[in-house]
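Shown here is one chain on its own, the form predicted alone, set out as structure tokens.
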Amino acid sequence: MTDFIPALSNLPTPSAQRIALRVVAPAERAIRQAHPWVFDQSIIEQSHSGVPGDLAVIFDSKRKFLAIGLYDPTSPIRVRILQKGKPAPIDQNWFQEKIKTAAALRASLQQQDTNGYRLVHGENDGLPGLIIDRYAETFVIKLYTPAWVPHLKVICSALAQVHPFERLILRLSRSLTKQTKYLHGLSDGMTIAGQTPEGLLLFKENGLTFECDPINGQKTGFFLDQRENRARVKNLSKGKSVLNVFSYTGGFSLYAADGGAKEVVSVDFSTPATEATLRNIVHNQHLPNVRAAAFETIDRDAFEVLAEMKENNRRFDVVILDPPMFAQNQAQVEAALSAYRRLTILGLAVLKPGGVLVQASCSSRVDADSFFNAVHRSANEAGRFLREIELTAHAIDHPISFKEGAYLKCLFAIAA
């Protein structure tokens, strides 16, 4: 059995008297097509006042069984739902079946030479506001509302059943760590099994080796979600000069080395990520393919960097967009798509003609459609007509189960 630190065994138990609700029809027939949140201003009736990681049982307008979740009060999302259609005890034996279903998902992954990925995708894996990264054989569980915080011990219990593992460490969320009176002693970035990682961990990503800082860095230590679009990459990449634009740590640089880039130049604002691309491709130095690519780090806005290559008419053969969050909420969409069409025309003021453009996009608020056409419009006014490759979305360990959780876009293109 796993030992936690004691601070989990004084963390509150849910109240054993469950909330009843009911909501708007609209939230009904939402429930039904397994959405996974219900609104505050959605319910209509409600038993008695709780508080966060209470359960939450929701009845149809005929007074039956609909679903039963996690109750929020400090959010305008009122209720996760855990469980639909028919009642069920929420328990470790539920956890572990729900963890073990998004393992089996992901089984294929460690034929790949893979032991860093994300085991369970929150809403999209049926436990809404958590999620949990492997990075080898260390485990990381976010949290994103308090109300998991009451049910963190079973969690950790029924993962450590699934699939054992040698570290787990907690992250909360931005907001999650301003709400202290329902944190109860946690904290972000602390180890709650294990030792705590004097320093970087290594893990394998399709036989390339990354380091991650799970309690420190951004997200959970590392950006997951683009390794099979960094595979793509790869594969278009011999004998090619590369250009990787909001580089981070240098995932896609170093698949673009491993395929066989002569020259590979990142980009990132932040000097501590591009010092991390330093040491990601001295990890990889055993890889012939990384050892012979000419290598450059530049730590500078990568707006102003375009726009100073653009004029020193420096062309590369493929070029990789991949800027962080440009929508935070939908008052910044406008914002964002301008921002992307900006891009797109730095970006391909310096690819070759007949070279790759790879954009992408993480803002949820912006649409794949919105995105895609943005991106088109744009190479059209800068007369560099794009002929796409293939248009993707969602890798395997990031499953999308509805509307809003869907983020990530990417295109792949010949630019005329």
Contents of the next structure:
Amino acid sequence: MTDFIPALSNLPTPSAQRIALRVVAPAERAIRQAHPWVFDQSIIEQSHSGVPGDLAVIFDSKRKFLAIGLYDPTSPIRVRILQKGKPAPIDQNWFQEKIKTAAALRASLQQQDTNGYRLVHGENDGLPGLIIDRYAETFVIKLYTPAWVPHLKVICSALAQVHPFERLILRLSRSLTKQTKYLHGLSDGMTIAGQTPEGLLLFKENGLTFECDPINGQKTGFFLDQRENRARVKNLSKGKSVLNVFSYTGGFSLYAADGGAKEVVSVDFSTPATEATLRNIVHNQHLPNVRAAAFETIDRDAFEVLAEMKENNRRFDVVILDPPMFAQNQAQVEAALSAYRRLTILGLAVLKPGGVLVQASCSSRVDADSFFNAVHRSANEAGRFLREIELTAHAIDHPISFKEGAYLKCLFAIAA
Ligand code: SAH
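I've shown you the form predicted alone. Could you give me the structure of the form predicted together with S-adenosyl-L-homocysteine (SAH)?
Then the entire complex follows, led off by the chain already shown.
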């Protein structure tokens, strides 16, 4: 049996008394169509008030069971649906079944020499507001709502039953770290089972070795969502010069080199990220193509570096642009689109005629059509015509089950 830190056993447990709710008709319809969220404004009747993590049962207009979910009075997303249609006890068994289903979906990754991937992708795997990532024998569980706190021990025990691990690390979303009242001693980055790692962890993605810092790193330590796009870059890099902009720890860079790129330049303004890139290059020296590639890292602002490369007539066969999220909310969508347009123009300016542009967006507020249109329009303005190779979205371990869950889109195109 896995031993968890004592703090996990001292967390409050969900109230035995479930909250009963009724919601407006459109919300009822949305729940029937498997939308995972019930907003505070949709609630028209509620039996009693509750605390984060209490279970709420939603009844339909005929007072029949509609769904059960996690109640969170601190969020406009008042209930996150766990199960609809028929009642079920929400216990360790129930969580185990969910995690088992999620694990089965990802089984094919094991054959790809990959042991770093997302095991549970929140809403999209039926566990709203909860992420579980795997990095070899370390798992990272990330919570986005205090409603998971009273269920943490049970979900961790369920995980241990489905997939044994050496250690489990807890990450909390930025907003949750501020809700100390509901954390009961839990903190971001805390090891909740096994030994705290002494250094960085190593894991494999498509046969390449990467390090990750699950305690302090961005997301849970690595951008697992780009694995398939990286593999696409590998396939088009043979003999090429590749510019990887917003490179973080060099994911795309290593794949490009492994695919036979002769030169790989990585740009990220974070010095720890470019230092990690250099270490990731070292971790893969056993691969002949990686050993043969010429690498350069530049820890400066991407927009400035691109402008300078243009001035200096530096050109590449492949340009990858994978910036951070530009739009946090609806009000920022226009500014985000304009930043994407600016990047396309800057990226194309350093891309040789006939070279490949790879441009991604991870802003969920910017829908795929608007993003792809913005890229095409800017290319036309720049006098370059883009012939699409592929438009991609989410990888197998980042499934999407509702509209708001879609965030990643990426264009691969040859620029005339
Ligand atoms: N492509 C990466 C993930 C990119 S995340 C991967 O495959 O892992 C976005 C990265 O952009 C972060 O590492 C962040 O440090 C960097 N970044 C954000 N703004 C930047 C800027 N203006 N110039 C350079 N890097 C920037």
